[in-house]
Structure formats: structure tokens, C-alpha cells
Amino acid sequence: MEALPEFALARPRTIAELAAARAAHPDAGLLGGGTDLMVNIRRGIVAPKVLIETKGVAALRTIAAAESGFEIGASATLVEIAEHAELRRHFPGVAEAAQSIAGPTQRIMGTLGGNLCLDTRCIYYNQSQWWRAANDHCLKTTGTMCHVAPKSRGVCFATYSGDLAPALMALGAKVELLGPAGQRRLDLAALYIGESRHDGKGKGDGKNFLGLLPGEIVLRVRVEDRGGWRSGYDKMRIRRSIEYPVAGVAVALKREGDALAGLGIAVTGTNPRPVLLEGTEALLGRAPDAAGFAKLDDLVRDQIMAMKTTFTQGFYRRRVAGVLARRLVERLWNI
């Protein structure tokens, strides 16, 4: 599909009309700078019949950042986050996400709202309408069966690929929800529910990655008390200039000495979810040496999936995750 279908669009100018219009329009579509939501729109992987615009609330497009913590609105853009000095200064883990992202025009457009509710991808999601219908359409559309994994239990494999998630949780931040009960806040870790068990007993997957409640959206993202510590991102991927993660990394560590005082590490393009690394605290008390790389490699063969949904093998996605993680630990210890 090329041409755009019918839709009527909202424009709320405060929190409290986004939410009356949410609730309005349970099903609609959230359009920040849509980057992700237009194409899908076009490719008639999607179609919303109301889209409700976030930018003009004024109220989501701030940022404020010191050297303990910073707060962002959802609606910030993906360049002001990139360019704002107290990011760069304090948090420079972010500031390179964000400009990593796609190219100059998309960072313009894209939001943080956006970027951290990307949906999910796959090599047989993720195309235009005639080649799905060609080629059986997947789990994630209107079909029956994940491509990727023909012999699961309805349970879709698609790849979160958002580049601030993972910069954002290594720093452990919380992200501020608000929905028909009112306003909540969680670990942003949590916001992620893609685990894609083969036996179908997981929270969710590739489909169902968001643990957004029915008419939910988020507003902010915080993190507190985190001065002193050091933050950095790197990727891969095919096309620097445009192209999504093969594999990305998020690594925040704190240094008392000759020590690792605190240590975050999250990964992006390789599960349903953004991945934060468990069993890093194993990693601290001693500074980076050989045997705690090997450590660091263990996790992320552990909890790195290995499934092929793009067109790079999932075993090299592990590989390279592993390798990032790496250089950024060795890069902000001796920084």
C-alpha cells in the first residue's frame, strides 16, 4: 500500500486533552515525528483510524539535566536530546543514542516517546503489502505462524530495535505512565514485557513487547542520583548513516579507585525486548580483567537471542553484542 488511508487526527495542546483524547480514542495511533508509525501506515501494516499528535503538548517537550540525574519529556526530539549540553556533559551515554539514530532529517522528527515505543521488526513483518501477501502473512499480521520460528507455540520472535531504551535503562531510569487510572511509574526495564518463550509462557513477545496498560501513554523518563557515573553507546549495523541496530549497546559504570562501584549494561537489536543484562553486579568489586570479560561474555551469550530475524545470522548479533559491551567497559574505565 502507497497512498495514505483516511484518518482524522488530534491535536491536544495539554496533558489533560491527550488524555481525554486517548481515552477517546482507545485504538488510535500516537504520532510523535512518525518516522516508524507513517511507513507502517503506508506499507498497510497498520491502520489507524484516528492518530492523536503529541508534539504540540508543550509539556512533554522539555528536558532538564544536571549532574545527578536528568528528566525528558516524551515529545522531545531526538536531535534535542542529541544536542542538549547537560546530556552531553553528564550523560553522554544518551546524547550518542540519540544520535545514532537513522539520519538528520528523522532525528528532527523522531521523539523519545517514539523511539522508546518502536515497534518491534522482522525480515517477514517489516515489508510492503504485496510481498507479505505473497509470502504468507506472519504471526504479527494477520497470519498464524513466525516465520522465524515456524514450530512455536504462536509466539512471534520480531526484534525490538529503539536505540534510547538501552542507553536509558543502563542508567537505570524510571519512565512516568498515564492512563484511565491516573498517572504511574516504573523501572523503564519493566515497560518491556518481549521475552518470546518457545512454550508460549512468557509475559509476552515480538507482537506484544509494551506492558503499556489499555490506554496508556508514556510522558517522561527520569534518572536520579547517578552522578559520577560514566555512560557511553555504540552500534552496529549494515548502512551507518540510516540503518537500525544489528546489535547495540548500552554501558553505564561507576569507578571508586581501582574498583567497579556500579555497572549497567542493555542491549537493543537482538530480542523482543531491550535487553538489560543480568548478573553484572558479579563484575564488581575489582577493576575489568580477563576473567570478568569472559563473565561478560557469558551473559550475553545467556541472555542474547540467537533466532535469525533480520537478514545478519542471530549467532553474529550475540558475537557483536558481546564485542560492544567490551570496548565500552574497557573505553569509560579509562576514561
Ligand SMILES: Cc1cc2nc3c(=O)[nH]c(=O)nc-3n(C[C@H](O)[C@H](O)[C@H](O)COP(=O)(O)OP(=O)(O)OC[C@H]3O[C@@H](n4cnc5c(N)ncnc54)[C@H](O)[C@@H]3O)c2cc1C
Given for the second form:
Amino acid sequence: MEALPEFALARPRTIAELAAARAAHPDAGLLGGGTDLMVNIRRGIVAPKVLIETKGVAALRTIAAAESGFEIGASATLVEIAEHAELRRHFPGVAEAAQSIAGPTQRIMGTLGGNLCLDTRCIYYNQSQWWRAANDHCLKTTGTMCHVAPKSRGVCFATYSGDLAPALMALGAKVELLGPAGQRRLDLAALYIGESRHDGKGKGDGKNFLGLLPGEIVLRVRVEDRGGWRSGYDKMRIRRSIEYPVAGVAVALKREGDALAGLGIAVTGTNPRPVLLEGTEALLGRAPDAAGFAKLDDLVRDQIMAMKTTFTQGFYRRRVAGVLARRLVERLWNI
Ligand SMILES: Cc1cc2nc3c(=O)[nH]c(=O)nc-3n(C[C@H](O)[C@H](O)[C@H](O)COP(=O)(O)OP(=O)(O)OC[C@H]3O[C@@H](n4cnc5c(N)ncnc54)[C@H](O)[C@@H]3O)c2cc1C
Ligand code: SF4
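So that was the form predicted alone. Now I'd like the form predicted in complex with this ligand, please.
Up next: the whole complex, starting with the chain shown before.
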């Protein structure tokens, strides 16, 4: 185990103090629970001289009913989200996703903000400094080529593996950000820009996967209770605990009689961003039948692009995503 380098720690207590600390230290690392960031620091992937801890900001620790839905602060912990009785009742998919993350100790420490901004992962990246140096690094750090796709034109395909983002995206959640120019709110799905197009013309990739402007911080997420929607989350992993998803799928659906009236499906653990499937409206207006599931398979095949960034083959992760999506739609339909 490598020793941690020295860093200064800022501990703001209010949102104003947090913004001031961010402005004073633009290169600082934001520290939620540190369950991902501290690992990256120890591995020499990043070495911020200053860390700004977000957990002491009381206004960001809350989970509260707001605007006919819920508002979850960026510093709410995973265990608080998983065990919040009202949240669980209204949005079981969000609680199931939080409960599926890592193990109990990481869930006590880890936060919503850290989970949403979780760094993308790759077998050539989540390694020690000496391992990466022995392989001449790669372009997500200081190297010049991608070992997963050596012919990629400067594009990184590292995989986004956070579990909460898809659960919230399937429900149409919005994220509130604070930056030097003030606050803004956007669809959570728009926070993720890791398109990783092979022609290099995508908005972002596995290296630049967050649409945060310089100095921006995630403040909170709002999810609206639209009435009558059911939600769930399922993931496949190698071990049954303390494990990132091979693929993870969130579904939110509305059933009206014998017809699907609304459907949101989001996938993680495959692409360099969590993917909110486009085209699910093609399944609406009837019960989920064989033709509907065939359409769903097409959507997954066309939009889920899993590269060999984990020990599990990309084509298998895509297959798993399709199977989980179908099973989850069936489960929620029959509740
Ligand atoms: C053994 C192990 C297993 C794991 N398994 C899973 C898993 O199954 N699923 C999963 O999703 N994760 C998993 N993780 C990763 C991690 O524990 C969780 O994603 C956790 O939620 C990260 O939250 P954190 O607060 O600890 O993040 P941190 O490590 O504090 O931060 C992560 C990143 O987010 C940034 N950040 C933090 N807060 C904010 C904010 N408010 N605004 C903007 N940026 C911010 C940080 O600067 C950093 O870049 C695992 C980790 C370990 C060690
Ligand atoms: S996908 Fe390529 S560039 Fe990105 S982390 Fe993996 S090896 Fe590095």
C-alpha cells in the first residue's frame, strides 16, 4: 500500500463557506466520503494539494420532501438514502440502488455527490502507480495511447459504474449545481457527457465524462413524484457484495390498466456515461409483450457500448444489461 501524499483539508460548514473554499482553491479536490477519491490519491492517479470536505455542510446532508417530490443533498450518505423510509416508499429504485453499492462501510462513508461524480473505471487505470508506469500509462492519465482501443483517436472508453445515477435518471431527476457564475439546474442525464465516439467527435469521453463547468459543485438532486410510477434497480456483479456492477439497470414505469403509460430505463457499468435509453416510448400503449421486449433488445444493442475495460467481456455486459432490463420491466409490471 502506498502512503498518502500530504494535503491540506478545508472543512466548510455552510454552502457559502464551501463556495468560498472552492473559489480560493480552484484545483482542490472535493471530498465526499473519500471512498473513491482517497483510493485514486493513494494510487497516484490524482494528487490535489487541498481537499475540501463537503460532509460538514449541514444544508447538504438533508433528504427532504420538496416540490411534490424529494430533494437529496449531495452530502447525504448512501446508507441514509438506502434506509430513508419515505424515500424508499416513493422511489424504491433509488433506495435499492443505494443499498447495492459496495459494502456497509463504504455506504456509511460514501455520499450522493461522490457517487454521482464517481470517476470512470478501467483495468488499465485502477491500478497502482508502478503498474501503470510499467504499462507506459494511458491517455486517461499521462500516457499517449488507449490500451483498450489502441486505434482510438485520443478517446478514452473508461466505464461509468455509479449505481445511483441510473436510478435517478430513470425517474427524470434534476441536479442542482453551484459554480462561480451561480446556481443552475439541469436534467441529471445532461451531467454526463462521456459519449466516447470512435471518430473523436463526441462531447466527452471516459476521461472528460462530467459536464461540470470549472469550479462547479453538485449541491443536490430533485426527483419529482409524478404519481403512480413504480421503480426498481438491479445489478449483476461478480461477488454479491462490495462490487461494482458488471451492468446495472434502473427502470421506472407507469402501468395504466393493461398498458404501459410511461417507461424510463437507464443503464450503468457499460458506457463511459450512465445511459438513459432513448426510444422507450415505442413500448408504450400496450402490455410489455414479446414484440415490446424485442424492441427493448434493439434499444440496448444500439445504445449500450461496453468495451473491454473490465475483466468481463464487453459483449457480455451488454447482454446482461438487456436481460436485467427485461426482467425488471416484468417485475415492476406485475407488482
Ligand atoms: C471496494 C469498493 C467497492 C465499491 N463498489 C461500488 C459499487 O458497487 N457501486 C458504486 O456506485 N460505487 C462503488 N464504489 C465507489 C464508491 O464507494 C461509491 O461510488 C461512493 O458513493 C463514492 O462516494 P464518496 O462520497 O465516497 O466519493 P468521493 O470519493 O469523496 O468522491 C468521488 C468523486 O466525486 C467528487 N465529488 C464528491 N462530492 C462532490 C460534489 N458535491 N460535487 C462535485 N464533485 C464531487 C470527488 O471530488 C471525487 O472526484 C466502491 C468503492 C470501493 C472502495
Ligand atoms: S479506456 Fe483506454 S484511455 Fe481510458 S482508462 Fe482504459 S486504457 Fe486508459
